[in-house]
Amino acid sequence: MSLQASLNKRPKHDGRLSMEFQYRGNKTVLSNCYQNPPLRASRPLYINPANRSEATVYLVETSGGIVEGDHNVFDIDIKEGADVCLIPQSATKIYPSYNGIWSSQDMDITIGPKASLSFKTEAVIPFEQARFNSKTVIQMTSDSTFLWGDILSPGRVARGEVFEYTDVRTNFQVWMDDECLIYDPLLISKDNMGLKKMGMLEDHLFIGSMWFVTPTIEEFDIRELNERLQESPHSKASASMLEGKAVNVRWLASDLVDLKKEMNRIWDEFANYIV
């Protein structure tokens, strides 16, 4: 049987992970959880020394990656006063789409009043011929807090597989009290774009993004942050303030390890600012 015929016979996986968090008895608890393979969640851990009531949960994808036609859905509901940190167990690997079928992921997150969500930075790695579509929508209130980091990889760089995927399309949205605060769509289609041109990626390979939204963000010194970002020899980065309500930092880099170190440093700085 050919590889394509084998893929046609493979059952499609529609993973779903629904979680509800509530603040009870001086800590955040996972009050409801529904898991449909290959998505899984760890039990809550209380490992943040700066906030012992915060629930830390690891997100697990047991199949090792998203195959063509697969569709994963995350529904996360964080009730009033709850503090949650979500950590992907590993990078999200997107396998080749030999039949041209897209794989996809939807993530819907609700953050209630005086609640917070910190989502640890991890990479999406699209393999050769991969086609991937993702949509992330966050609904939050003006007194809640949100910290998010992600990295788009050009592929399996160690194998020399750089921008060999077909299409990657992402759509990232943050809504605050029914007002659209952030709308950040991204499409990379290597056959239709000159990625090395000036104003595109030029010689860089990795795109890092971080979003930080908190009620006291206006006190943050965005100029000082930009000055420190320029000190890194491993990447180009810039930070901007959005309507006095959110900070966005964007990186372009050629080394994943150095980029993750730099993003983790800024992520920790933002996380400390929450406390």
The other form holds:
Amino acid sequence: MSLQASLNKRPKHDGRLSMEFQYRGNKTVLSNCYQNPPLRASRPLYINPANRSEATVYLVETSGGIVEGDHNVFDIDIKEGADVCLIPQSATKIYPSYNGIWSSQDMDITIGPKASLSFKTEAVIPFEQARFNSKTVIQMTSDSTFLWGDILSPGRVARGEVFEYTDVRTNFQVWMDDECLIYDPLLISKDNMGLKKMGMLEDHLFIGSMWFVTPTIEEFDIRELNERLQESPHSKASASMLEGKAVNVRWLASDLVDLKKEMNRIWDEFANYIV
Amino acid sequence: MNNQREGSKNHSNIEATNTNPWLLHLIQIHDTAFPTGSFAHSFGMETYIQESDISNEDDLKAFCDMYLRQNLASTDAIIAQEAYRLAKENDLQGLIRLENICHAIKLSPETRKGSMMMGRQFLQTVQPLNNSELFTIWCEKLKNKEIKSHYPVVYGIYTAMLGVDLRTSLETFLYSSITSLVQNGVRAIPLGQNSGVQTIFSLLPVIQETTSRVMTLDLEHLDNNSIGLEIASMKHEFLHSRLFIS
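Return the form predicted together with the partner chain of this protein as a structure block, the form predicted on its own having already been given.
The complete assembly is shown below, putting the previous chain first.
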């Protein structure tokens, strides 16, 4: 059997993690959980000192990364009044696709009335020759809360691997009832680059995105946040208010550690704002 | 002389006029005097001008080249094309869904608002000129605040209703977007009028090339890769002095 044929025969993983959260008594409980390897979830922890009823769950990928043809599905349903914090255990690593097959990830999240989801910032790291397609759809109500951070890395920068992946497509959507509030597709291919041009990524390597939607967001001082973002020597960033319903913060940066530090600081500010 | 004689014998010129009754009207809606309000929008370019990243004709050309190939070709031109196709199929629900996406994909509030302002002004100006059923319904939907009326969607519908062919619709959409931007750049940098004329002339082949590429794409190819421009547009809201709304 040739090497190529044996590669094509690799059993692909169809990971699935379905979780349902409910507010019962005086805390949020993980009322239903289905796990199919390599996706797993930790037990809910109650570690947020500002909100003891909030369930914190670590998302675990036991295989260490997504390999050619793998397909992971997250299905998260947060019922009325429940507060959830999800923390990815590590960056999502996308391994090379030597057989050209795309790997993919679908995340469907529903946030019920007066419920909240805070999703901690982590990076997606596509290795050389990786092909990755991800779609994240958040369905929320006008009185629910959503905080999310993510980073798209150009590859394993420490070993000089920068934009060596073949294709990365991401599609991030937030729907408030029937209204599409945020529709953010990125489509970066090795051959469609031009990424260094003015208006594109310019001289930066990492794209950071943060979204914050909460009913009282209109009172948030977006000008002050924007002024602070301009002071960072490590990145180019800006914040804006969308429709008086959502805050969008975007970063372009060249250093992952500095970017993560800054994003975590802003994430904590938003998290405190909810409380 | 021979050519003139040939031309006078050839009736195809007259036929061309007859088969393109929309041609003069298409020129009319792209005249700078046509009130779409495009003179008031830089869609983030003014931030680059204020930060001295665009200070001469070459910078302006480079910016507009990026704007065509990486921004318009990945968002508004695909949306205008989709609106044109849906309008031809009389698919009202599809158009409403498309408008939703067009609104949500613009992640800078000023760009979002600019696209709506231009769309509304365009719609209100051309409304008395077109009585096709779909266009009338679209106007009604704006009146009832059921749609936002983004410019690429309105433009796609209107040109489809006029009977303009898709390639011409896209080429003129890209052309008018880029001429407005260049003229605004000429005013803001500032540059001489000849620089503006030369910049637009140098971008004409890019407009044709981009049109051909967009015609091979669909909504699956939408992307927000021009993150630098998005950040510039977000920052524009907080600039101390501004010539443009966006």
